[in-house]
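We begin with a single chain expressed as C-alpha cells, specifically the form predicted on its own.
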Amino acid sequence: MAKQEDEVILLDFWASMFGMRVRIALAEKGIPYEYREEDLKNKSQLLLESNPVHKKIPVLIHNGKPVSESSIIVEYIDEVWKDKAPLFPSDPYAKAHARFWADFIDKKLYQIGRNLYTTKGEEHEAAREEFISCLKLIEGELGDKPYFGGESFGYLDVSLIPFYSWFQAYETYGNMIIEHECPKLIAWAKRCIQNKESVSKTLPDLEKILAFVQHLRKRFGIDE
C-alpha cells in the first residue's frame, strides 16, 4: 500500500497518448507527483537508466523503482493505490477483456494512425481503411454504454481517450470526419472530456498535436 510520503516522478512528453494514460491514472487517483519532461532527440540519463531496455517514455519511478510501459504503469497504479476511483473490474474475465482491448489499441491503433501521416499513394490509403475498421471495431466494443467498463470510467477508457487528442491530425492527413464513421465513439469522447477532469485537465488542444503532427511531417521529409 502507498503511503503519503511516496515520492513519485513522471519522465514523459507532453504529446505522448501513452504518457497521457499515466497522467489520466494519477489525477485519477489523486496521487501528488513530479512531472519531468523528456527531450526525445536528447534523452535524460535517467530515462536511460530507468527504461535501459526500450529507452522510452512514459517511465513512473515510485520511491526510485522505475517501471516503464504505459499500459503496465496504469495498472500498476490501480494496485498500489486501489483505495481510490479503481480502474480495473473486479472481475477476472472482466478485467482479461479489458487487457485484450487495451493492446489491440496500442498494436493496432497506435501504428496505423502513425501511417496516416507518415504515408502515401496505396500504403496511405490502406492505412486510412484499416484505421476506420478498427474505430468501428472498438466502438461495436463500447457499444450504448456510457463508458467501456460500463457506468464508470476506467482503464480501457484510460487507454483509449489520450487517442481522441490526436484525432484532428488523424482527420487531417487521413482525409476523413471520425463522427462521421463512429458517432458514439466521438459521443464517448465528449463524455469523457465532460465528466472527468482527469481527462479535460491532461489531454492537450488538438490543434496543439495537429502543429506538432505537421513539424514531424517536415522533419521526415514528407512536407516541405
Contents of the next structure:
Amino acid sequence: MAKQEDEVILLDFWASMFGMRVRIALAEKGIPYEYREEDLKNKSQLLLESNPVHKKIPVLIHNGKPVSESSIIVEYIDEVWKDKAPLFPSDPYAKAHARFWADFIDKKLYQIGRNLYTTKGEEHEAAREEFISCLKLIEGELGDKPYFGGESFGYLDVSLIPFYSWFQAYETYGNMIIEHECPKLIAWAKRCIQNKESVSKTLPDLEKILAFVQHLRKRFGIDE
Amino acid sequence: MAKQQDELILLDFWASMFGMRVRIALAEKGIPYEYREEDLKNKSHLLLESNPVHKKIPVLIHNGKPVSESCIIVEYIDEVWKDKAPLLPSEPYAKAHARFWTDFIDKKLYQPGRNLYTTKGEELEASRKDFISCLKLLEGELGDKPYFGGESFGYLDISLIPFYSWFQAYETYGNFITEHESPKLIAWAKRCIQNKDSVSNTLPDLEKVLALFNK
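Can I have the other form now, the form predicted in complex with its partner chain, not the form predicted on its own?
Complete assembly follows, chain above in first position.
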C-alpha cells in the first residue's frame, strides 16, 4: 500500500489545529510530503475538487486520491504506514477509548474555544465556564500518565496537542490562565513539545496564533 | 478478545437511529446480547455511570466495560468479532471513504432531519432544502452499486439504513416525498430490508416512529 514512489500532498492552513494533527502524524511516521498552504478566502481548484462536500482543509492527497477530515486522515495514515510508530493501541477497547475522547474534543472543545473569541456578554461567560470544564474533563482522562496514550505518545495526544498552540489566544479572550485551571494538561503539553520533534516542529508560536485571532476579530468586526 | 462467556449489554432507545446501528451490527455478527430500553426522561443509573460525559444512548457494555458513540461502537464490534461478517472494508482508502460518509451523515443529515419536525417557517424551509440536498449527495455516493459497501452490505449501509425508519416522519413534517427526490436511495433501503435479516428485524415500523410525534 505504501509504495517507494508515494506522492503525498497536504492541503492545509498554517493555523489550523486540524491540519496540525495531520502534520504531526506524518512527521511521527517520517513520511515525506508536499505541504500546500491554502488561502481560505480564495480556495484552490485542487481543494474544491478534492473535498467538494465540505471544501475544507486539511485534505491529504495520496497518489491522487483525497482523504478529508483530520481524524479520518490520521487513522488512514496509521493504517497505510502501519509498520512505523503506531499511533493507535492495538487493543480494541483502548482504541475505542482514544476515538471517544478525540470525538469529544471535536464536538465540544473546538466550538466552545471558538466562542471564547467570537462572543460577548453572557454567551461569552457561558463559553468560558464550559471551556474550563471541558479541559478539566480531559485532564481527568490524562490522570497521572505521561501521555494520553500511556507511556507512548499516541492518537489522542496527536488530536489534542495542536489546541495548545491556541491556548494563549483562548486565555487572552477567555480571560483565564489555563495553567491555574489545569496544570497537568500544561505539563503534558510541554512534555510533548520537549520530547517529540513531530510536535515542536509543527506547532506554530502561540504569539503568532494570538495575532491571527486578533486579525480574525477585526475582520469579523468583534470589538476589543 | 471475544470469549466464550462474553457479557454484552446494550443501553438503547427503540426509536434511536444511532442505537439501531449497533443492533444491526450485533445482528450481522450473530452476537447475543441483553437489550435494555432506557427511559430518556428518567435515565438509569447504569447509563449515567457508563456514559458520564454525554449521558446518551447507545452504550455497549462488554464484560463490564462501556463503549459510547454509535460509530465508535460499530467499529469496536467489527474489531472484536473480526472473523465474522466484516463491516468495514480492509483497504485503508475504502475504509477512510466509508468513515467520511458516515461522518457526513452525522454532521449534515441528522440535524436538518431533526429540524424538519421541530421548526417552522423559514427555518423549516431551509432545513428541508438542506436535507434533500444531503440525500441527493448520498444517492450520488451510492451510484449504481447495490449497497454503499459495493456488492456487500457494510459499515456505511449500517450507518444510514436506520434513518429510513424515520423517513415517514421526515416526509410528513418536511412536506416532501423521498422517493421523488432520491429514488435510488429508496430502492437501496428496500433492498437492505429485503435481503438483510439484521435490518428487517431491527428497524421499527415507519408508522411507529411517526406516532412518536402524535403524543
